[in-house]
Every structure is written in structure tokens, then in C-alpha cells.
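Only one chain is given next, in C-alpha cells, and it is the form predicted on its own.
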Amino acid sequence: MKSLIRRAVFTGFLTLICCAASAQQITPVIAVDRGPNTAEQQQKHYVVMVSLDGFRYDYPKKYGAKHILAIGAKGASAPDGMIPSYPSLTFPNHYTLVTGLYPEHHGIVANSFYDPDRKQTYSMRDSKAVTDGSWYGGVPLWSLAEKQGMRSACFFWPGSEAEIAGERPSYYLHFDNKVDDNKRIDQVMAWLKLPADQRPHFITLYYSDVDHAGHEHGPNSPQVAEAVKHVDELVGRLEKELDGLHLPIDLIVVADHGMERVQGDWITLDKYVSLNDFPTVGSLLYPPNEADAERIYKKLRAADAGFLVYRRAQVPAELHYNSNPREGDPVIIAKGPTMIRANPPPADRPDYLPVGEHGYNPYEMTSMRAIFFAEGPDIRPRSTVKPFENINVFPLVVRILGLESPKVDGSLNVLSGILDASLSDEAQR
């Protein structure tokens, strides 16, 4: 049975959590009425996943962010970078971190995309699309802690607007990016200072300013080191705050993907054979049957012009990438950081060439790789992990709640070594 959803408007701390007061307007909170978190989940543990968009796993060092290679060395890092999930975009890679499912195995294959059997699109500018949840496979973590009984909330993430596996977040909000940053952190200090049975126990929170300056500027711009020590000065308040809480609490930062410098112009498919037949989106190809399709990949292949193409069936495995119609076929992947799409805008649209852009390759292209960072009572002090794939994660958060997980491509052995023993020798069992 669907769960009845009550919007209201939380006016600072004093409607939300009445213990505290503030004349300040946040913006709309909207509460799902889930019922208190059962007896036997108020006594787990808490997990804060905060992700930085467009985090590279070399900023860090390269700018000195301060507090968030703190967490690294009090808790456990990954120095060489988590791997995203292909294409490294950041809709796609943010739902693989919550459902420990490939995107091609969780429905959601790019930011924006085309269903042959649907005969519709997926954006994630379309807020019609981003909130229906029949686009949504898998169960992402808020949706499994609220199956048993566990409360959850989201500040941001996508998939978290959505009724996704029959379940919403027990509180979430409609995507805004102009909500100021330190009041984000407000609102999770808020939510964590709910009474015991209404406190949710699985949070995400959501930074875009270092892919914003990123895509921008390039990442090795002044703009990006100036986004790395903003949201670092906030992960480090972020962490000041939770420990104040005295609550045992794991917190966990991660990002989607890197960036890299684009090189060249765009690169335009139609230039090679025609594709004014059938849906594209992007890069992403659609053609209506099997004739036109091996049609447009012998002319794309002999085109030789700065990508790969392959039939779907034929990408490459380590992609995880050729079996869902969502990818289109053929598929077109980049050789190096060039940018792709099928055809040109419209005459009256700009023709806008980032500096900085991702999707590419993860296993060609370190700068894909994104950061992730952990400490809490759960995880192991001075702890480090070698490059792994970000399905992983799911499995991870799920031994922490305690939560009963379904199959998924993740796997908890990954990254057992990195929990504390007690929740490492159960992993092992």
C-alpha cells in the first residue's frame, strides 16, 4: 500500500524538530508518514552519506582539502580513486552508489536517454521523468531501510523524488540547488536531532560546486580549487556537528565521478551517415530496426574520427554495458576526452563547448575516478582500499544499518577490510 505523504514547510528548527528556534526559511521539507522506527532499528547504528559531485580522487592532495583527508586518516580511504560505473555521469553513478547495481542492470544509463519499449525519453531535466519511479529499477538504500522499518532521508540525490520499490524517504526534498550550502547541514543536524523513533538512520546530502566549476573552468583551474575548499570547509563543519551529536554515526563521502579537459571540438555522428530517422539523445542512438542499425555502425566504424563503435552485444564486458535497449545500438564511446553527440542544435540554440566534462571510460581514464572517504565507530582506523568499483558501496552501508540486502553486483568482501572486526568477521561468515 502506498504510503500517504504529508508536504509541509519546515520553518528552520523550531516546526521540524521543536527543541530549537530559528527565524530562518529553509526550503520545503516533504514528510512521508512512515510510522516511528521499530524497536529493534532504533538501536542501530546511523550512516551520513554526503556526496561531492565531480570529485575528482585526486583533488584532495592537489588541493589540500584539509578535512576530508582527515576522515581518510582517522577512518579509511581509497588514495587511487573509486571507479565509477560506465558512462562516469553522474545520474547513472549516484544510483549504482544506492542499489550496488551496473546501470544497465538499475534501468537509469545516462543522464539523459530513450526507452524503445516506452517510445519515451529520461532526463534528468525533466522533473516528470526524475520523479516517476517506474524508470527506477533496482532498490536503492532509502527505499530497503524503509521496507524494515528503518526511517531515511534525503537532501538530494537522484532517484530520491521518487516512489521507487514502493517506498519514498521517510523526508526529501525537491532537487534546488539554490538552497544554501551550510543550511543543507542544518537540516541534517535537525533531522538527527528527531526524537529516537522519528530520527532517520540512512542520510544522503548533495554538493554540485566542484562539477559546476569543473565543467566550467577545467580541472586544474583556480575556480575547482576554490569549489574543493568550499565544500571541504563544509564536510569539515559537517563532521564537527556529527561528532557533537554523540551518536554513533558513520560518515561517509564519496563522489560520482572525475573530470578531464576536453580536447578538440565536438564531434558530430551525422557528419558520417544519417541519423534524421529515428530517437537520439546525446551520443545515444536509436535506430528502428536490425537492418538500420548495422547500417549506420559499418559507416560509423569506417569513420575512424576519435571513437569506438560497437554493437551493442559487443561492448567490451568490464563496461557492463551491452544488454540493456535503454544504451541504444550501436553504441559510440569516446577514445579520449572528446565531446560526441548525434547531431548538431538547432540553428537558434548556442553551440556550448565545455572546458572540463566526464562519461568516459573509467578503466582508460584515471581522471574518471571519484573520492570516497569513511569514518565513524564502524569503520577502521587508518584503513585504505585499492582502486575498487562503486557498486560496492551499496553492500557496505548495508552491513553498517544492519539491513537484510537483495542481490546485487556489489559485494561486501571488497570492502570488509575497511570495517570495523566485529562487522568484519560477520562479513566473512
Given for the second form:
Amino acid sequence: MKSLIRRAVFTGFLTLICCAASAQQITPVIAVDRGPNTAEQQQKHYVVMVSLDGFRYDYPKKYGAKHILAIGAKGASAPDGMIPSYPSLTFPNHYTLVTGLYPEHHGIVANSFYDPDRKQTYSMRDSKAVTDGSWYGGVPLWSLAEKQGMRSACFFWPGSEAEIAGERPSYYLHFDNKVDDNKRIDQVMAWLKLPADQRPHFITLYYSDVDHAGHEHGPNSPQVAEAVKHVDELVGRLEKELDGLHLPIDLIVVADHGMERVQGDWITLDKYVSLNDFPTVGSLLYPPNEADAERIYKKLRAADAGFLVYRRAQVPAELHYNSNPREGDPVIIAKGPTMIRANPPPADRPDYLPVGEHGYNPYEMTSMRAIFFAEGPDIRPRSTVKPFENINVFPLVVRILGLESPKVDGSLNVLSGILDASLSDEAQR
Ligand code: AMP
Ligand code: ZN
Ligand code: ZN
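Having seen the form predicted on its own, can you show the form predicted in complex with adenosine monophosphate?
Next comes the full complex, and the chain you just saw is listed first.
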């Protein structure tokens, strides 16, 4: 490992420096010693990017998320939502948000997938894979910042636990959803109260409450209403405390995808053709040769069940899901909100059918759309934007932070209208 990692006893460390955290705090922040922010970067603005997993685009009004709506009223919003990349799952989309690349270009094409070249499986539940940078393509925002002498910090974000493009965030944590919600904000505030040379300019923060409630109870449940209210209060607290710092901070609140109520029971593909002789992950299929791929494609197409089947190269272009071997071949795409898998689970595992799910084609199901809100010194007050693809968030953040950018799939033109005049004019040039 190239970077020098100090497994900081941050409990005491940050408490000592910032007096912001309580003495009992046991947040195991990992600090990577990258030296101070360069003099140039110390002059830059700050971005705090919050992800509320599974926060569907229409939840703010539907459930009266007053703090989130207030951010939109003061700053920018996408009232009809932000369009996730396909598949509308957590890991592909969080990593798209920070790289500006479609999943098939950054390589995290699902929460779990097989790589036929490596002959290995990646899974978001496997800490060895999640922390192995060789799975991840592109340059995530924290790595981009660090490369250019700007400090960054991640309070959870898919990819943040791995060394990617030769860099890590200066401060990060291993994912543990049990970490208290308010303690996460305490830590963000502690980071922002560090001396200017150590203070991160790009910070991520993550909450999964709304996604969990959506899966367990469905998008129209009182439990989702409750979870929305809870994370809205957290955003309200964060916004208020950020305000009190009197630093030039832009707050961006996004989600990775939406949520839809599941219809029917599991569709298990091996009912139509045997899928036992080669790797499968979820509904992803990795037959070993062309003949098998074509045979399976024909059988599944003949099944005419609740899914579409494509040879990978034929997947509709708008999904940007036709060129990476990790996507498998053939590719199965759900027609509606149904649960699809290749093989049944092992006999000893209970067969769980969620009430709500996502992952579906966002161009066929608007319920897959996510929230986008932003406010701060670089955001044009009371601006709105039509539904846009989430690949375009990366160029926005890069612009605000004044970083040099690699070429990505997203473009600054899409969101330049929500930038303050000084920044958007430059963007047009
Ligand atoms: P899904 O709804 O299946 O797309 O996945 C959402 C789940 O991913 C969340 O409920 C979290 O528990 C989990 N998750 C989110 N971020 C991370 C992370 N950085 N590392 C591991 N798991 C995560
Ligand atoms: Zn998610
Ligand atoms: Zn989910």
C-alpha cells in the first residue's frame, strides 16, 4: 500500500483538536497522512455531499421533508428528479456520482457481479472486495482532490475504503451502519473545525434509513414517511451547523435511486433453462462461450415471462450497459417491478421477498428517480433543473472545487444553470 495509513485513535484525537465530539465517541476514523492542503487549495470552497439512500424524487413533497425542500427553495433542486444510471442500485450509482462515469465505464456494474477475466466475484458484502482498489475504475472525487493537494473525507461512500487511482481520502471509515446518525454529523463538523491546513474541502456523508424502510415496507408505507422525517431532521441539523461555521460550503443532498413496490413472486430463470454449469450472480449470467450464450438467450427469449432478454451488445443504448464483460451475456432486464434471479437460493437460506425494490430501468420507471438538492455560495438561488443523468454531478463538484478534471461521461453544461453566475459564465466559455 502506497499511502501511509495511521489507524488513528481518533476517539481522542479529534475530540482533542475540535472539542466537538463527546468523550465516549468511538468512531474509528482512519487518517491517511497526506500533508496539509496546499496554499492554493486552502483558498477553495467546500462541498459536503450527503447521500440519502433510496430517497425517491417525489418523497420530499409526498412526505413533507421541510428541511430538504427548504434547501431547494434557497438553492437548486430537480423537482422531477435525477435519473440514476442503469442498474439503479446502490454501489453502481454512488460510484457514478463521484466519478462521472456510467457503471460500465467505472466497472461497478452491480452491487455484486462476476469478472470473467479475473474469474472472481465482487460483492458489496465482501469487505475484501470492497477494499480492493483494483475493482474500481475512474478517479473518484476524493482521489481527484487528494492528487491535487486538496484534503478530502468520507463518512461512508461506496469505494471510499479502497485505494483508487493511487489515492485515499485523508479521513475515512470502514462501513458500519450501526454508527449513530447524529455522531456522523458530529464527525463532519469536527472535520470542518480542523485547522485550515488539515480541513477537508470535499466531504461525503451517508444514511440508509429510507432505503431500508422502502425495502421492508414499500414506498407508500408509514415507515418510509417516518424514515424520511428522520433523515430530514438530520439534514436540517447539518445545514444549521454548517451555516454556523461561516465557511464557503456548498451542501449537496442526493440519492442513488428511488423505490417501487414489488409485484408478484420471484422469477427464477432456471425454470426456463439450466443455469447450473457456469457462474451466475443474482440475475447476471456468465456462460463460458458464445454457443452457450446464444442457446440460453434463445431459451429465455422463448419464455416470454416478466423480463426482456438481450445479447449484451444489443442492450438499448440509453442504458449504457452493453460493453463490459462484468455485465454478463445475455443480459436480463425486468419489464416491471419484479424480483429476478438465475438460481433459487440454497435450501438453508430463507426465501425473502422484499416489499419494495429498485434496480429497474429508470427510463421505463420514473419511480427509480432520485432527489437532487443543493445550496451554498456557488449555487444559483431558487434555480431548478429538469431531470438529468447522475453522471453530471461530478463535473459540477469539480467546478465548484476548481479542480482539473479527467474526461468523463458527464458534462458541466447540464448543470451549469444552477451554478452562481461567476462560475457558470466561465463554464460557458
Ligand atoms: P441495495 O439496496 O441492495 O442497493 O443496497 C443498499 C445497502 O447497501 C444499504 O442498506 C447499506 O446497508 C449498504 N451499503 C451502503 N453503503 C455501503 C458501503 N459503503 N459499504 C457496504 N455496504 C454499504
Ligand atoms: Zn441504494
Ligand atoms: Zn436498496
